[in-house]
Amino acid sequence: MESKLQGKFIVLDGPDGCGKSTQTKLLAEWLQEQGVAVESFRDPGDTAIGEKIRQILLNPEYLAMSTPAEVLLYMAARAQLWAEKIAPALEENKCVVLDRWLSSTCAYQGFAGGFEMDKVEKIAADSLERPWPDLTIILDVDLETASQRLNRELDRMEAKGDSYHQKVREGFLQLAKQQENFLVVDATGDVKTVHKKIVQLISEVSFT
């Protein structure tokens, strides 16, 4: 596992309430339990700059904030974050796993807020170095289920409505019949069971 996970780039995606920040920790524990040098961080965030981004976007004081606006501070966010923690992580062929990534834009911005999925993807050609990573796995929930884990105050994105989050599960769905890379996880059971789900495809999966 140590070897086959050297300098991999992997990404836990998916809706509001799919679980994936919980998943990523999760995963980030159990690779360092294999003797993995992992490093984990967060999109967009885990920079000085790209909380400071993180926290006008997610502010639901900004609701007139357009969807181009949106995928320029996410693109921002990440660029910074790919220069600061993800490529000296990667060049020090530690494993690096991610909570959410480019798939979050297209399936947000591109596929909900109408802006197109292959705009945003033009965009992440050139801004970063590296759009997509090795490995893209795609926390699936339906709404209902996703809206009963949310049981807090709803931050500015969470806060856009049912039918605005149909659609990013759409977005996320066909991207990942679209993209290399990407599987989809059924993320409706418990913590656990999901985790023994995406533990069992990261020690079957072959990288190319």
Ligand code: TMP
Given for the second form:
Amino acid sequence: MESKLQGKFIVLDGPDGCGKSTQTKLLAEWLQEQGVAVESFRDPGDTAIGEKIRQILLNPEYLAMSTPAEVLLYMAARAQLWAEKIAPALEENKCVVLDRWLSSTCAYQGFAGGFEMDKVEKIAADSLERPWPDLTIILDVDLETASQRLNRELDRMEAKGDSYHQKVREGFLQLAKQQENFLVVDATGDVKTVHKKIVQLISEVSFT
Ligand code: TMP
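What I would like now is the form predicted in complex with the ligand, since the data block earlier showed the form predicted on its own; can you produce it?
Full complex below, order starting with the chain above.
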């Protein structure tokens, strides 16, 4: 397990309310227990610049923000996270676990926002040293379960409404079919059940 996972770049992604932040934390803890040196980050964020960009992106006051502006801001935060945190950790042969990544920009801005997924990929190819991880796990959840989990004040992206978020879910599922190294997990169960499914997938997967 240790040698298989050292130096690997793993992303957990999915619609708001899919539980990926909790699952990212649990996965990182489990990897550590297996003796894997691991670092875990959230995208956007985890750098001084990325956290500022995150505040702008999620501020409910900025309703006027256009989809292309969203694409570029998410990509800017990501490029910084890569340079400051992810690339150095991978160079040290650590396993890097990410809470969201490029798959989110494809599903949210590209598919739900109408910017188009292939245009997002083109920008990513020019901005990121490495656009796609070794493995992306999509935590799939229906809209009703997801909104029950988000029982707090919504940020600008979460507040975009049901039809937008339905499309986000479709976008993730479409992307998972198109891209290599994507797996989908049913995330409607409780935290323990979903964690077990993720661990099973990681244990079984063979990286190409
Ligand atoms: P988080 O709260 O799950 O970390 O994500 C912040 C919000 O930003 C969430 O609503 C999803 C959204 N988002 C995008 O719209 N595009 C992206 O590229 C990323 C990474 C997140």
